[in-house]
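Single chain ahead, by itself, as structure tokens, in the form predicted alone.
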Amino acid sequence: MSEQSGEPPRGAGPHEHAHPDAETYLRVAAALVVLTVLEVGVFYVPAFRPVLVPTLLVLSALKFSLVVLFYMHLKMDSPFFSFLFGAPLLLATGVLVALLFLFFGTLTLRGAAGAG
């Protein structure tokens, strides 16, 4: 009877939004592979190796990115589950660059200071 009178489905919230159709998650799927395709095509090139792990990084959050938001449709849901699971992602993130900037910053000193 729902259907009829134009309200949404039980059960389905106010952000609920339509999944997407098998041609977007193929276009996805295609999306990934290139990405995996240009991962792996970085790691062999030489010219990319003073920008090796930086560009790892960057194609490697690209590739989580499209898994997180379509697979695991977070696209979809909520903006509360985006936030619940984004920001500690973020703090993550922060915490990780914080720590390899200390650890860097640590062995090119002591280094510095062992050369003269």
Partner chain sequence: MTHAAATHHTSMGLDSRKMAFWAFIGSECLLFSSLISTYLVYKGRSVVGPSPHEILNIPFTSVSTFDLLMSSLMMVLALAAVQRGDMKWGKIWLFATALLGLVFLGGQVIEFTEFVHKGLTLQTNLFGCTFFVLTGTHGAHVTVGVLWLLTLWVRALQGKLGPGQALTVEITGLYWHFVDVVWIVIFTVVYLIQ
Given for the second form:
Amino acid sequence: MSEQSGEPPRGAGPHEHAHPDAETYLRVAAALVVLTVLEVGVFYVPAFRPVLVPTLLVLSALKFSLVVLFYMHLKMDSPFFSFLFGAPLLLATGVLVALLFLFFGTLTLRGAAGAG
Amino acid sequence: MKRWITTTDHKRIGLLYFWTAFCFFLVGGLEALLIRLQLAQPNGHLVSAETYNQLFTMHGTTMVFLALMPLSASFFNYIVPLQIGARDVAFPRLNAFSYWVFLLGGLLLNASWLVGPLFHAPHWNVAPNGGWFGYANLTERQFSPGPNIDFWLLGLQILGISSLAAGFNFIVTILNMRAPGMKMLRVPAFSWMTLVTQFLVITAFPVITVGLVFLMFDRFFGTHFYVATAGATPLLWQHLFWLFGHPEVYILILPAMGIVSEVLPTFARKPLFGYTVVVFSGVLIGFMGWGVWSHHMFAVGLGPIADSVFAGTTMLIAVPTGVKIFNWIATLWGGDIRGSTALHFAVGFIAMFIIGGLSGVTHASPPADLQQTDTYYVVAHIHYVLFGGTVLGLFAGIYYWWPKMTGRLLSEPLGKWHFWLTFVGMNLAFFPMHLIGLLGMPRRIYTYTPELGVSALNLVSTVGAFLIAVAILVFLVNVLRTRTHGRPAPNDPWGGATLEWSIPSPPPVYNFSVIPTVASRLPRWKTERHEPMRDPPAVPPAPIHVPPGSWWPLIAALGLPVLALAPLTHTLWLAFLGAAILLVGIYRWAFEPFEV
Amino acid sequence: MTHAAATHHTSMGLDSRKMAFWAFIGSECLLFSSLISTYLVYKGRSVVGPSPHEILNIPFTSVSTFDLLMSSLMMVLALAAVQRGDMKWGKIWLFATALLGLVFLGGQVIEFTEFVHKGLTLQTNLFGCTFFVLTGTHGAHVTVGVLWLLTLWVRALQGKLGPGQALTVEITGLYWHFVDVVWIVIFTVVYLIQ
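Cool, the form predicted alone is there; where's the form predicted together with its partner chain?
Next comes the full complex, and the chain you just saw is listed first.
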């Protein structure tokens, strides 16, 4: 549902970051609403229980990307802004994963490594 | 006076940073001397155990946050815009705001030495006493009931705002304000290291801010972030602190590495050996600096896998650092060396930083680290890195850029005295600490018995500390003498390659009469492919717009200490007052006419 | 957004304010990841109740989430209107964005009050500590955003905000959308993954 990117930049001037028009914004909003409904729906359907966490993470990542790419214009804006946002975001994710690993991984890992 | 208070000129702000940070450096040094006097002999009784705790906590906190970081910031401010050929930083008022927040935060932190009676304490000093890394849960209200830790956590939060604001400012300045033709790989090494440092600042400071906010909530609002009985673990604090703390180490050392990378080529009359490698090593150090924090925590028992991973990353980070050292040595090799004071300090930096780096690698091995943790060996390491490294590097920068910043050359003979006294003093002071630590003396202990067998070594260390003090006095004499007797500096007293040497010393308020166009990485030197640039004319050919000063950065900054006083004194209305001052400052700032 | 870049020469051809703001958002990523990490690390470690599944009200928060998403839509519509010089709709959308922000904050007040009535306060247990500080920090960000939007709206009413200030609106939007994506993460990690 993110194919609306092909639109020609409105009032395309010499500058590279023409913004999408209102129609694109509305379509993204519709996608966001659908995804949110899916999220909440999945939460209430017992059949999804075993894959609930990965499903929710994927849906959330989709919403995150839609807002960042279209509403924050990273898709059409300078790639350097994507770097300024992406590098710390990567770091932030790394820190989160590392901390989860350090707090929840060690007990089992220590057990696996045996005594001493 | 008003022109200094409302200034938005990066050069004035640089000088304000310098003198403020240097005063804090003297205060931190005084604290160190008291510590060394207390430890000069066994069973010392110069200060009480409580005062001793405050002394070592404030010595560490002051040196890291109020002396070394802002001394580096003074060069970021003064030198970076000149090196990249800009008229000012990207956001001059934000720059002023950073300075005022730093000053006020530093004053708040140090006010804790004098305000004991206001908090019904039996003595004057209620300074922070939990160590510079303030380990929870010692810092909880239950174990530290006084206002000491409150000063620390509020002061550090304020200082964090200053660093963050400066971080955004310098990132944009270096990326976006370069003179025409100055591609990223023509940016001088010092400005490059500044850029890496600022990326570390803007990513690391939010983490400690969160850690400090948790501590603040624990102490003031009864939460349990670090309270073990509620199921929490004090390890969280250690993780959050060192997630910040290790990048902070590189925030402290990278600017000094940048300075050395400027000083060596100038006085060896050779381009920096492997400029690109030096730059990318700095970037790599910045990235890898994020993956080593748990090596500060080997002693808590993280398990073999975590220990192995962090030992590995820690040993790896020595590689780009070693690469830089070889590049510096190769820069000197075969050079036309002039032994100026700045070069003495720069070479001293290399030698001392190698020692600090090597003892650092010994901590990287968890079994060895378990023997060293919390002993004087660690104190020796940090001082070889931060004094032998950062302080010597900063003094190299001071002697190198002093003529540019003040228009007068410091005395070289006095400078040599300063260097050799510092060099001998620091090795006397810090080398014995390796042995003291390995012999079993813990750090942060206010006295020891003669039976430990470290009395003589401690005395040597104290003598060394006082030699450093004498060296600092020589420097101050040099500074005072230079004010009246110093030789006036020409545009370029050293034959430097970078843009700051193409303009008068000190530079006019607009810096460059004409913004230069840069055609090479060493614009003022003749290379195989490039003629030296022509310096900008002494008189600007067209009038230059210089932004006026502004009161609002100072006013907005004033809101922060007022806000901090609210929890400190348990006075709610101060919080509203502080927020109001901050808001008024920001709104007036946003809407005042200010043309950059 | 473009004439600012046209009048001021910059080395990268990008507006300095916008670049600084993206760096700020990058920095905020680390702030929120530290808070979210803490929430996750302390999950299930509380020694007393109530626990998340006894407290969290998914239907109510879903509405709040929807509200914040719609405010993001209003924000981009406001930006598009200001960019094409249509200040009538610019004002309407700006106000609508702020209003939806206020609704979200109102929802948070109701939610927090309800939790306190059910016995979950800041001091009750680790869930209370981490939940209130995380969502409270987000709420504080929304509050700043609402103040910022209302300021722009008043400026627009005074006729001091026009297409010339589109970059200001765009940066405000960056902030507002970032606060929205943080909520997207919080909604999933805190509310839905229990």
